[in-house]
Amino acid sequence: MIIGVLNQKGGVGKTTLSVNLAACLARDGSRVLLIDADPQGSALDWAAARQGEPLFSVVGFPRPSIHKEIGQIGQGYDHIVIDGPPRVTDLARSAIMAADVVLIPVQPSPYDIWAAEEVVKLIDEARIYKDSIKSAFVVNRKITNTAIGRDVREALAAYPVHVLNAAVTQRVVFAEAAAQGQAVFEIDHNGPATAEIQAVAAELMEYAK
């Protein structure tokens, strides 16, 4: 399975979600590759901060030929997660074309909901050439017990894109794990953050079948 994590709006938690999804998929022994397609290289920074054995492979490939080279880059892996670039670029288009399913993280704010239109348009354009691409929204950095946190799913329903029931809450533990180059389950083994990532991964894999 090739999962592209994309949103043209920066600061939505793309890399945090990509890293933790990859880690979750690798926990069962699957061979997982994380492709850092963001010129900022945040996933590579995460990998560099890590002490000890890697959970999965991480490579930097911020070039607009991912869809052409994914077969070679990803050879031998069970799952590939692409941490896509912010902004609408040829690189973003290539990442979408490479993916089986595009996961769009959206923060519960009106600006994020409005900005999602750009990536939805890109996915629609890509389907002209690859009609099998699936897409789904995931609410990320949700703030509990707020009106916008409750209403965001209803707002996203205006788009012709599936919305995952699972969501990820804003938690300090994600930043703490990232600073150490770790996945959240490594420092919060049975905690709510780990459970949320597992729920997103399970639902996404079921939807993408």
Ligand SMILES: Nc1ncnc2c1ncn2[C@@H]1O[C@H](COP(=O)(O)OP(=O)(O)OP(=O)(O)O)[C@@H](O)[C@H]1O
Contents of the next structure:
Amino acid sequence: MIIGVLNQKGGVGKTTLSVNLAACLARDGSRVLLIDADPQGSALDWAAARQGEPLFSVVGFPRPSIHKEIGQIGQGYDHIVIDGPPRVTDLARSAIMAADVVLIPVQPSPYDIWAAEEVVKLIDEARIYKDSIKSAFVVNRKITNTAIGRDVREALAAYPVHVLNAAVTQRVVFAEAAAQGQAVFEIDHNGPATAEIQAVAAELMEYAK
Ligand SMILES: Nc1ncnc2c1ncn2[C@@H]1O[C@H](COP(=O)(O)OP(=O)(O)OP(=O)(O)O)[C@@H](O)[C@H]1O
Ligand SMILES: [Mg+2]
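Return the form predicted in complex with the named molecule of this protein as a structure block, the form predicted on its own having already been given.
Next comes the full complex, and the chain you just saw is listed first.
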């Protein structure tokens, strides 16, 4: 499965979810490659901060030819996660074309809901060439028991894109794990952050297959 984690909006959790999804899939025994398609190189920074054994391979490929080269780059892996860039349209387009499924993280804020229009449009355009591309929203940084946390799903329903039931809550452990180049399950063990990532991974794989 090739999962593109994309949203033109910055700071929505693309890298956080990419790294933790890749880690979750690798933990289940799959051979996983994370492609950092962001010129900022955040996933590469994450990998560089890590001490000890890598959980999965990470390569930087911030070029708009990912869709052409993914076959070569991804040889020998069961799953590939592409961490997309904010803003850079040609890179995002290429990552979408490379993907079997595009996962779109959105925060429960009206700005994020409006801004999602851009990536939804890019996916629609890409489907002209590759109609099999699937897409799904995942709510990230949900704050429990808030009205906006509940309303976000309703607001997202205005887009013709599936919304995952599984969501990821705002938790400091995501930033703490990132600072050490770790996946949340390595510090949160079988805690709630780990369970949320597992639920997102399981639902996404089921939806995309
Ligand atoms: N669920 C969460 N709980 C707490 N902090 C989070 C969560 N998700 C992301 N963050 C934090 O929010 C910030 C932005 O997240 P991240 O870098 O993953 O977003 P991004 O979409 O990859 O950003 P960019 O568009 O710059 O690539 C980071 O500091 C990250 O640690
Ligand atoms: Mg990022």
